[in-house]
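One chain comes next, on its own, written out as structure tokens in the form predicted alone.
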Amino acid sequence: MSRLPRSFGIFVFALVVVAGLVIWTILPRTSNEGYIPEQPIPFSHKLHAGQYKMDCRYCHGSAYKSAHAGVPSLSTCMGCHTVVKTDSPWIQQIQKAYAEGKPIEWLRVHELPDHAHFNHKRHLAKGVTCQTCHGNVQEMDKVYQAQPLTMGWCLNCHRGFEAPKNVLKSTYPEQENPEGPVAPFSCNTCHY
């Protein structure tokens, strides 16, 4: 029986490594964790939600009423920026777009696949804070996706493994150290 040369084994190993890297590069990612797009106009949540302590509901009021949080309309921005910081070139761009009836083309930061649905209203009603899924937005100059938002990450919360303590306590008020499921985790909860 003849033996294959050692260089052949090294070649096969290198080929497997390269093929793995190519596949890893071209396959879609399961998470956009860390994604931080460059927005058309810089907007600092650190300033608005952090320093000025504006409640998320001021700009994202629909999150408490509907399934979607939505991007604030320019009229929301103009609620303050008709008089605040009007000398800023960025604010002047917003004022111009508002006067012309043109939207600002913000880039979406948090996005789920089309086959998955997330209902903001239900989560907020249960006591889940914005920061649970979106991270400490009040500390972000540029908003980025702070959590993986993968199916496994969501299921860990629904099953109670990584649920916020206040949600566990409201679900199991009689327990000293509450544990257990806090939301349904059947497929049709998020896939419909």
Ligand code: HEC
Second form
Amino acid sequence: MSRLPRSFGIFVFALVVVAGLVIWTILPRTSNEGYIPEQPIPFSHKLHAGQYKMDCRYCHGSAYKSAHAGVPSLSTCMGCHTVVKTDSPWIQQIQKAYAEGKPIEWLRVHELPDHAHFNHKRHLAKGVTCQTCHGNVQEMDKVYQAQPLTMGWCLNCHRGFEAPKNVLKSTYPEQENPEGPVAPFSCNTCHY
Ligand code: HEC
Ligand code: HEC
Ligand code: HEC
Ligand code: HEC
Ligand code: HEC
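Alongside the form predicted alone that was just displayed, please also present the structure of the form predicted in complex with the ligand.
Following is the full complex, with the preceding chain placed first.
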């Protein structure tokens, strides 16, 4: 058997490069999945929401009442940290900022582009859990973006393709194996 011509090798190499470029081009570029910023104070959800079982509402109650979940003000922290772990330099930093009336500059983890609108209250009212979109935050020392949050990802649920069972069940209570859209998916639902 004769050896393959050298040009064949070059051809295969070129094919691999082109295929790689095509895959790279079609992958969603806007997704920040996995993004994990270094926060100014190492606040741990694993400790507060996991080990001490604090309810998400204690600090993010606005999520149930408005479009935004918000991040708690220092007065929420001071409810405990006027007395808890006051020998920690981090807690002393929080106390100092509180006394001076300065907020902690938490870095945003999840953020959609300005042209896309989101609403927390509407999702929570239909039984979509925080963990569906944010992952198991109660197990995270540092919060990271666990889901793609791309348009395709949003639509997969709205159109019912990957909607949670409880959301499908409440949308189609009369069906035995409920299926179908669970939320509107026309462009102006999210872009306006
Ligand atoms: C003791 C208060 C407290 C509790 C309880 C708490 N959080 Fe937080 N959460 C914070 C603070 C402070 C931040 C900002 C710092 C950070 O991102 O770690 C934050 C940030 C977040 C973020 C990232 C926000 C962004 O910038 O995109 C998510 C998501 C989140 N929390 C979800 C949850 C969920 C889900 C629960 C319940 C399982 C929960 N939190 C319980 C205080 C709390
Ligand atoms: C319900 C009470 C409670 C609230 C509210 C609370 N914490 Fe804590 N926090 C604790 C407890 C308990 C510990 C663990 C103390 C220990 O290790 O002995 C802790 C530990 C910490 C630590 C680790 C300190 C160290 O050096 O080990 C940080 C940082 C912290 N909290 C920040 C915050 C921030 C920021 C907020 C507000 C967003 C907050 N906490 C709200 C109870 C609370
Ligand atoms: C259907 C998906 C979804 C659910 C359910 C959801 N979130 Fe979010 N969350 C998002 C998206 C998307 C953003 C970014 C919003 C933006 O940039 O406008 C976000 C942003 C946040 C932020 C940053 C601050 C803010 O208000 O934008 C926090 C904190 C947060 N979520 C906490 C929670 C908590 C706590 C729950 C449950 C009570 C929850 N989220 C449920 C998708 C979700
Ligand atoms: C796990 C399922 C799920 C995911 C993921 C999801 N949604 Fe939704 N969405 C729903 C449900 C259920 C409703 C409530 C529909 C209703 O109230 O009838 C809703 C409602 C909405 C509404 C309000 C619609 C109206 O009638 O005004 C907006 C806006 C929205 N979603 C945007 C988004 C965006 C943007 C994302 C992605 C970042 C997203 N959603 C991800 C399930 C989801
Ligand atoms: C359920 C919410 C939702 C609906 C419905 C929706 N979008 Fe989007 N769209 C998003 C989100 C979130 C983003 C930002 C994330 C991304 O680029 O994937 C986005 C991004 C976009 C972008 C920018 C893409 C880029 O690369 O930056 C365009 C253009 C767009 N949408 C057009 C549309 C059109 C046209 C429709 C109707 C056929 C539509 N969208 C319906 C949520 C939605």
